[in-house]
Amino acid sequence: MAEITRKWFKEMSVYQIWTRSFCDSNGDGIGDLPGVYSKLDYIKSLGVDAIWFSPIYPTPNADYGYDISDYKNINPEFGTLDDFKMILDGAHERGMRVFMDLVVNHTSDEHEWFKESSKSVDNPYHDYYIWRKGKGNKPPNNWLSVFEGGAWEYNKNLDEYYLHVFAKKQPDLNMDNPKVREEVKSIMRFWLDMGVDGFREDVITFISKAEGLPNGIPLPVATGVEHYKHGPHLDEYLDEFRAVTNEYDCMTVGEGPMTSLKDAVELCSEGPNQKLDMLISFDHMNADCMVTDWIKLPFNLRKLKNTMTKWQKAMYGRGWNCLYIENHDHARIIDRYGSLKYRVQSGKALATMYFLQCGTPFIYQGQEIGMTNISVDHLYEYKDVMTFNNYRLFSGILHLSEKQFLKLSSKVNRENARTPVQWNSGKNAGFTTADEPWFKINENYKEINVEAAEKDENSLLNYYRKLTKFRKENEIVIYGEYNLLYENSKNLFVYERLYEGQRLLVITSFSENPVKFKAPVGYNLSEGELVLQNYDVIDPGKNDFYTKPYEARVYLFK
C-alpha cells in the first residue's frame, strides 16, 4: 500500500459559498457577507472545517464576480473589508478555515490595469494584457472564446486587438510579463497576511499561452484551447506562486478544465516540485454529457465509476483528489445523476458515493438540502453571459426555438445552481426581505428548505452531518486505499476502502428498480457494522438482497 502523507487539508470537508445567492442581510435582494456571518453557526453545524468563497471582489458582474476590477477589496454589494474580516475571525473562532477564489487568468476590463493598458501602446500597463495587431481586417488568430464568439476584441484607438478567452469584459492577463506575476504574488500575500487559509485558483491551467499564438483546431466553442490549456510556461509560473504559498500554512486547489489525468498527477504530486495541493477535475461531471454539460446524453453509471476510479488510483500515494458533485458551474446533481422522484434517497446515495472516496470533499450551498433545477418561462429571466452565448449557438447551429432552448437549459444550465438558498417556507424562502430577489427562487422552496430539513431527523441535511462526522472519526475514509468492485454493473457503484487492517464497503444503487446485490468475495456482511444507510435495514447481515430505489449502505469491518 502506498505511503500517504498526513496533512490538515486532507482531513477537512469544505463548504462552498456563492455569496450573491446565499443570504441577504439588508433587504436589497442580493446575498452579502453579513448574511454569511449570520449563518456561520449553521455552516459549522454541518461538520465542515472550511469555507470557500467564490469571488467576492469588486466587479461589474459581467461574469458574476469572475471579472474582477479590484483584487484587494470587497464587492460593495456584498459589504466591506471589515465585514470580511469579521467573517474571517468568526470562522476561525469556530475552528473553520477560509479560502478565497484567486482569479488571475483575466481581469475585468474595468480594472485600472486594463484602463491604463488601453490608453496607448507605450503605456506601462499595455503589456499587462495580450494585445496584437490584426491580420488585415481579421483578428490575430481564429480562437473562439468560451463565452462570447471570437476571442479577440478590437480597440479602434490602438488599432489592436486584446485577447479574452472568456467574456469580452474579461481580458486575459499576460502572465509572460514578470510584472504581472509580481502583481499576482502581491494579491496572494495581501489576503494570506490578513489570515486567509488558501486559494481556489480559477482556470489556473490557462495562464500560459503558446508562443506566437497559433491558430487552433476549428471547434464550435473554444477554438485554440489546445494552445493554452497547459501552456509552455505553466509549470514555472505555478512554481513562482507556490513559493509564496509555501511561506504560509495554507492550501491551494487549482481549477483545470480539460486537464488530462497525467498532467493533474504531475501538478499535484507531493514533493519539492509540487505545484498545487489539489486539482478540480471536470471528468466525472461528463457522465451524462459530451465535452460540455450542454450536449446532453443519458446518465451512464459505468462512465462515472470508471472516471472516478481512474482519478482515485492515479492520485493515491502521489497527490490528492478534490471530491465534489456540485458547484456554481454545474446544474444540480439530483436532476442529473439522481432522481427527482426519489430526491432525498438519491441525494443520500450520491452523497455517500462521492464523500467516502479518498480526497477532500466539497459541499456546495443548497446541496445539503437537495436543492433542484429551475425552469423559467422567458430567456430574459436568466442572468448569465454563458446562457446567452449558448442560446446564440444552439439557435444558430441547431435552430432551436426559445422554448426548446429553455427546456434544455432547465436540465443543464449552471444557473440552476445559482438560485437563492432556500432557508424556510416564508417569503422568498427566507433569503431576503426584498420584494424581488436578484434571481428567481425555486418554486419548490416550501417543501425543500433548511428549516424543514432541520426538523426531519431523516433529512438529507442530517445525513450530510452524519457523513462529515463519520469521516472525521474514521481515518480509513481519509487515508484508505480505494478499490472498485462490481465494475461492470450498470446500476451499482460499489467500492472498498482499506487502511491498517480495516475495511470499508460502500454500496450505492443508482436505480429506481430492485437490483440484486451479493456480497463481494471475501466479505461477510454479518461480520461488519452497518454504519450508514438511507433506508431502515431489517437484516443488515444478509449477504444477498435486492436494493431499494437509490439505496446506500456502508459497512465497516474492523
Given for the second form:
Amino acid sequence: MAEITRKWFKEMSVYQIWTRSFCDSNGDGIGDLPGVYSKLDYIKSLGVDAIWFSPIYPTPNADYGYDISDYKNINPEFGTLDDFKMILDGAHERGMRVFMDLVVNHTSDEHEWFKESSKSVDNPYHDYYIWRKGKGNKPPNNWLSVFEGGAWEYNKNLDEYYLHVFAKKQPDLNMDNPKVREEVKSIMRFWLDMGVDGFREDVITFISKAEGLPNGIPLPVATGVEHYKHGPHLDEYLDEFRAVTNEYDCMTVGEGPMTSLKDAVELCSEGPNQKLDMLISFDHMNADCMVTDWIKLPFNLRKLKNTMTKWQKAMYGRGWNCLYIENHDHARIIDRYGSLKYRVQSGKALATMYFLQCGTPFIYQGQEIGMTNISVDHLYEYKDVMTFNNYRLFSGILHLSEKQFLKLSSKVNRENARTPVQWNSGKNAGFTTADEPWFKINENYKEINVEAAEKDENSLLNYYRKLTKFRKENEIVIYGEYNLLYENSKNLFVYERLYEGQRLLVITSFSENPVKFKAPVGYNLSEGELVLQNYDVIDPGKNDFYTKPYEARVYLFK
Ligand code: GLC
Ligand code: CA
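How about the form predicted in complex with alpha-D-glucopyranose (GLC), since we already have the form predicted on its own?
Below is the whole assembly, all chains and molecules, this chain first.
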C-alpha cells in the first residue's frame, strides 16, 4: 500500500463563499464582508476548517469578480481591507483558515496595467498582455473565447488585437513576461503576509500559451484550447509560484478545466517537483452532460462512479484529491444528480457519496441546506456573461426560442448556484433588508432555509455536520484507501475505505425505487457499526435488504 503523508490541508473540509449572494449587512441588496463576518459562527458550526472566498477584489463585474481591476484591495461593494482583516482574525480565532481566489490568467480590462498597455505599443506595460497584429483584416488566429465569440479584440489606435480566452473584458496576461510573473508573486506575498492561508488558483492551467499561437481545431466555443490548456511553460511558471508558497505554511488548489488525470497526477505528485496541492477537476461534473454542462444528458451513475474511481485510484499515495459536487460554476447538484422529489434524502446520499472519499471536501454555500435551481420568466433577469453568450449560441445555431432556452437554463445554468442564500422564511429570505436583492431569490425559500433546517434534527444541514464530525474523528475517512464495489450497478454507488485494519463501507442508492443490496463478499453487516444513515434502520445487521429512495448507509468495522 502506498505511503500517505499527513498534512493539515488533507484533514480539513472547506466552505466556499460567493460573497455577493451570501449575506447583505447594509441593505443595498448585495452580499458583503460584514455579512460574512456576522455568519462566522454559523460557518464554524458546520464543522468546516476553512473558508475559500471566490474573488472579493475590486472589479467591474463583467464576470462577477473573476475580472479583477486591483489585486491588492477589496471590492468596495463588499467592504474594505479592514473588514477583510476582521474576517481573517475572526476565522483564525475560531480555528478556521482562509483562502483567496487567485485569478491571474487574466485581469479586467479596467486594471491599470491594461489601461497602460493599451496606450501605445512602446508603453512599459504593453507586453503585460498578449497583443498581436492581425492577418489582413482578420484576427491573428481562429481562437474562440470560452464566453463570447472570438478570442481577439481589436484596438484601433494600436492596430493590434489582444487575446481574451474568456470575456472581452478579461484580457489574458502574458505570463511569458517575467515582470508579469513577478507581479503574481507580489500579489501572493501581499495576501500571505497578511495571514491568508492559501489560494484557489483560477484556470491556472491556462496561463502558458503555445509558441506562435497556432490555429486551433474548430469548435463552437473555445477553439484553440488545446494550445493553452496545458501550455509549454506551465510547469516552469507553477514552480516559480510554488517557491513563494513554500515560504509559507499554506495550501494551493488549482482549477484545471479539461486537465487530464495524468497531468493532474503530475501536477499534484508530492515531492520536490510538486506544483499544486490539489486540482479542481471537472471530469466528475460530466455525469449528466457532454463537453459542457449545457449539452444535457440523463444522469449516468456508472459514468460518475467510473470517473471518481479513476481519480481516487490514481491520486492515492501520490497527490491529493479535491472533492466537490457544487460550486459557483455549476447548477445545483440535487437538480442534476439527485431528485427534487426526494430533495433531502438525495441530498444526503450525494453528500455521503462524495464526502467520504479520499480527498479534501468542499461545500458550496447553500449546498448544506439543499438549495435548488431557479427558473426565470425572462432572459433579462439573468446576470451572467456566459448566459447571454449561450443564448446567442443556442438561439443562433439550434434555433431555440427564448422560452426553450430558459427551460434548458433552469437545468444547467451556473447562475442557478448564484441566487442569494436562504437564511429564513422572512422578507428576501433574510438575505437583505433591501426591497430588491441584486439577483432573484428562489421562490422555495419559505420551505428551504437555514432557520428551518436548524430546527429539524433530520435536516440536510445537520447531516453535513455529522459528516464533518465523523470525518474529523475517523482517520480512515481521511487517509484510508478507496475501492469501488459493485462496479456495474446502475443504481448503487458502493465503496469501501481501508485503513490500519479498519474498514468503512459506504452504501448509497441513486434510485427512488427499491434496489436489492447484498453485503459484499467478506462483509458481515452485523459485525459493523452503522455510523451514518438517512433513514431509520430497523435491522442494521441484516446482510441483504431493499434500499429506500436514495438511501445512504455507512458502516464502520473496527
Ligand atoms: C473559472 C471561474 C469562473 C470564471 C472563469 C474565468 O472557471 O471559476 O467562475 O468565470 O474561471 O475567470
Ligand atoms: Ca451590501
